[in-house]
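Taking the form predicted alone, here's one chain by itself in structure tokens.
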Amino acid sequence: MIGIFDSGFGGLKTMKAILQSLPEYDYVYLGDNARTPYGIRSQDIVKKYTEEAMHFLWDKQCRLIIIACNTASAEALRYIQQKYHSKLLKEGKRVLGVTMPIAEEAVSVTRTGRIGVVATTATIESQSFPKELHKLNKKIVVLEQPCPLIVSFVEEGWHMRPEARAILKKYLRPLKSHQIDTLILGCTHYSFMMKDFIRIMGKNCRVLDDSTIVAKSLKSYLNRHPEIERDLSKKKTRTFYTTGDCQKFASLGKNFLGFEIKNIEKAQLQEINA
């Protein structure tokens, strides 16, 4: 099975793109809606929550896990990969993030080398995107802007309201004034306001669709790693877990995923001893 983990609803957009590209596999989605947003939490807490989520998905027989949450990818991915290196190799399991494929896409499409990043406060403070971008091209100019309120608007289904659009416009003003030509949406939740990002930034700035990029990267990964791909079950099952309210997840999640969500269960994440 393929596991997809996010702090809330945001990863459903990533899952939608992955299902369109790779529909034959079995998927388990875990949204930690009860503890979202991750972007305002300390690195230690994000590591703890992410580690608990990984164990939950491993217990559900997920051999490949995508950490769709940018904050968790930035703050906890390397920690998970290093701490469980022997376990992952021995059991033929993998945990992947989203930061690297998005950075690679941004470097490949920028015309001027001026790339903007919008993300949660935690992701901005981690400097994960500048690090990845500069690994690929040291001359890239990176301009970052935290947008802490957007996650809450999306989680509540309020992202279409005029207030959300007004706040987004205020957030993007500094980036627009610096004439970036490529914008990275460094949080899965932000893509639900994609049309607003494109409208505000204007025709001279390309806003990257992170969900499509991640789906493309996963397909490429599976092609390059047949030893992982052949062990993934292919019965087209989709199972959803949330640490929050299942009824709310079904109601709002349907709008994000694009179809009615069935097989929703309450997830109880167990505390992991250090």
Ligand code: DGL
The other form holds:
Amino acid sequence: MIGIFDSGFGGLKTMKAILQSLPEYDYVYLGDNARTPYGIRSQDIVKKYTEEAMHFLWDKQCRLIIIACNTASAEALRYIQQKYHSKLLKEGKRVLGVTMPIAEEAVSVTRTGRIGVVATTATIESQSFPKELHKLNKKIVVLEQPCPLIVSFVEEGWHMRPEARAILKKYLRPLKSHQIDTLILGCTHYSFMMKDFIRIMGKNCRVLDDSTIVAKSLKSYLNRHPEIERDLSKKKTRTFYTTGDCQKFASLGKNFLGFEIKNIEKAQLQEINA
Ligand code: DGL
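Go ahead and give the structure of the form predicted together with D-glutamic acid (DGL), now that the form predicted alone is out.
Following is the full complex, with the preceding chain placed first.
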């Protein structure tokens, strides 16, 4: 079983791209909609919520978990990998994040070395993207911009409204003036406004779609790790859990995923106190 975790709906876009490229596996999606947004919370809280989500997905027999949420990847991936290092090794389980593959793609496509990052406030404060980008190339110039309100527009299904577009334009103004040639959408929710990002940034800036990058990177990971791949079940099941409202998840989620969500259940996460 492959687990896909996000703070809400955003990871459904990642899941859609993963399902297109790797349809044969069984998937469990967990959206922590009841506690979204993560991007305005402290690192300790994001760690705690992510850890609770990992336990939930491990209980659902997930051998491989993709933390699709950039905020959780930036703030909690290393913590999870270190704290559960022996468990993961002993049980042949893996937890992967999204910031590294996205940074790798950005460095490989930039021509001028000027890369913009839009993300939640927590991801920007973690400096996760500049760290990953500079590991790959110290000379990269990174310009960052938090766009916190966009997550709420997407969670409400309001991202096609003119108000959302006007706010996005305002957020992107400083990045436009710094002549970046590549823009990282460092938040699962932002690619729902992909067309607006492309239109506002103009033809000289390439806007990277995080969901396709993550799907490509997962495919390559499974090719490089046959010992993990062969233990993943392959019955094409898709099960969805949300900590929020199941009906809302089903009705909004199908727009994000591209098909009707049938197997949806309420998730009760066990509280973990650090
Ligand atoms: N899914 C989160 C991310 O990718 C954004 C939403 C949130 O703030 O919870 O960063």
